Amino acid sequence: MPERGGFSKAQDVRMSQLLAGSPKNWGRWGPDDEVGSLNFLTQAEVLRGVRAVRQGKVVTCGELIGNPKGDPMFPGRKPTVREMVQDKNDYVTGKATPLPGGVEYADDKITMFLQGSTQIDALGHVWYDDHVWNGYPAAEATAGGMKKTSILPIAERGIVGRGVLLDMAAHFGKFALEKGDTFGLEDMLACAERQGVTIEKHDILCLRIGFLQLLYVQGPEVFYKDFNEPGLTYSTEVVDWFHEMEIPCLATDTISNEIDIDPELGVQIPLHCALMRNLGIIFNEICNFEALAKDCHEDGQWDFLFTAAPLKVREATGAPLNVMVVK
């Protein structure tokens, strides 16, 4: 059996005996911070960001709420529903009455999990040895909300810079990745390489999968059944060189921005600890690329400026978003 980091996948390994010594970010700060490795993302590097546009070109890359054949989602979240509170059939029916000047109007309201589409984590969402980003005890996530490290804060900072997009997919000859898959830090390297891009220190790492369009082409049965996304696997190269390269964001087209449960390893989301709970790195996942990667493939750029703004929802783990980039 291989091994990753030290660990076969036949120990009984807790987070806290696999990342034992793992680079922290804590304090690096301040006591206070809530934002994490945000905090490189200076007006230096949102215009290096804005010298990446080179076309004016913009595309965004939210996913679709309320999509007909289905929200990808995790297993055990429910589907978002959107109602209609009021529209033009309350008037012929004479249930709702116009406004003074004869004016009419429809309403609607929806009801969904803050993380059940494109979303980003609050730095508080992941946690081990009760302890979430930045030393904050787990304790703060409760009495109905998140009292430190919840979305508020890089909402309120928004994520503006440097963007590069890798086809991981592509990489390896496929329309998607899928169930199991994995691909570790010299594959992303060798994927920038093949593209011609240069991924530099302080860039938003975006990466696509394509795991996720599968749930319009297999369905929802086939799709959900042993459920286990693609995606990067765990080791220390891959930590050390996150830190090294003081990546800010990291944002994918699937769940969990990684493989679910590391194969070697057995272990659940390695690398929401590591790289978000120990270094403070944003995670931007359920992101759809197909767009962007289409327009990459055809113009050969792989680099834009990056721009993403979580809605302001106070104390919460997460918050939807619709990612929007310019080339």
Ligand code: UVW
Contents of the next structure:
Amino acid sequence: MPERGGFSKAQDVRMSQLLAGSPKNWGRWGPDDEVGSLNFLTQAEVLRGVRAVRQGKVVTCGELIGNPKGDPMFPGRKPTVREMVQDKNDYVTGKATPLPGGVEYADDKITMFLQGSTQIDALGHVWYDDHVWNGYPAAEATAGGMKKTSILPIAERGIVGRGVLLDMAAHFGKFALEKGDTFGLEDMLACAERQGVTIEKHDILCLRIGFLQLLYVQGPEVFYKDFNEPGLTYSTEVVDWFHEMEIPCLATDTISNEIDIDPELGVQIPLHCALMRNLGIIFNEICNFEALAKDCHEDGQWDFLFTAAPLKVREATGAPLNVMVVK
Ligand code: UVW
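Having seen the form predicted alone, please provide the structure of the form predicted together with the named molecule.
Up next: the whole complex, starting with the chain shown before.
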């Protein structure tokens, strides 16, 4: 068994070294699988999620697109642009002609990064060692569009099961975790205990970090300076726990679902590699858990039916959606 610990920043750690002995679900659901750990969400698991519905409350967890205060974006990506294509003025100026019967309509379009708001990553979105989820060669899988492990199989299947929210920011006594703040498995379990909720096998794990809300408070200049999102940190214990608990989906209100740059190792987004690429866990990013967390603090119910279905975009690396939970 390859060594799984003992690495340090000084060693210029490669992901292939770090994760050499890390568990993998490749082949577990056959050589053609493209939905990974969503396979854990069987009909029985959907019904377990339905049993978490006890009040009939519906909360949506999509982030606002086109927020005048800015859309939270991974550096390098461009904000979403929504343009009006036709409005009432076009009829007034004669640019547009009413439909037969005198009906008029407005139209618009958006240009956006598919990863530029609340979205689900395709399983092939991130890789190392030239292979994406399930062992597909990255060169073939991603050539000019995702030929394998695109968002489409996930969009066709949908994500429905029992979800649990952990308010990690509140656990640390903060409104929001700040750049570079990290936490690990023990913190998540302590948070669950404090909230009085049990994380069960096959649960969809939702983490509130609060960090993206700081964009609206601080403004983009301060928010993006020395950008290093806070979040869950890589460790063998974290990876083994996700593996043993057979977690199908990790949803957070940050852009990357993990601390961007590991403070100990200096590597970037190792959990994308260990959890998404190796275990096939679906990443749902840039959720807005503000309303959900507020509601959970008020009624003490931290579990719910979690439902999500990204848009069916052909060959895409990810796709936006509006996550919806029912309590
Ligand atoms: C990267 O930033 C590379 O990915 P994600 O949007 O999944 O965080």
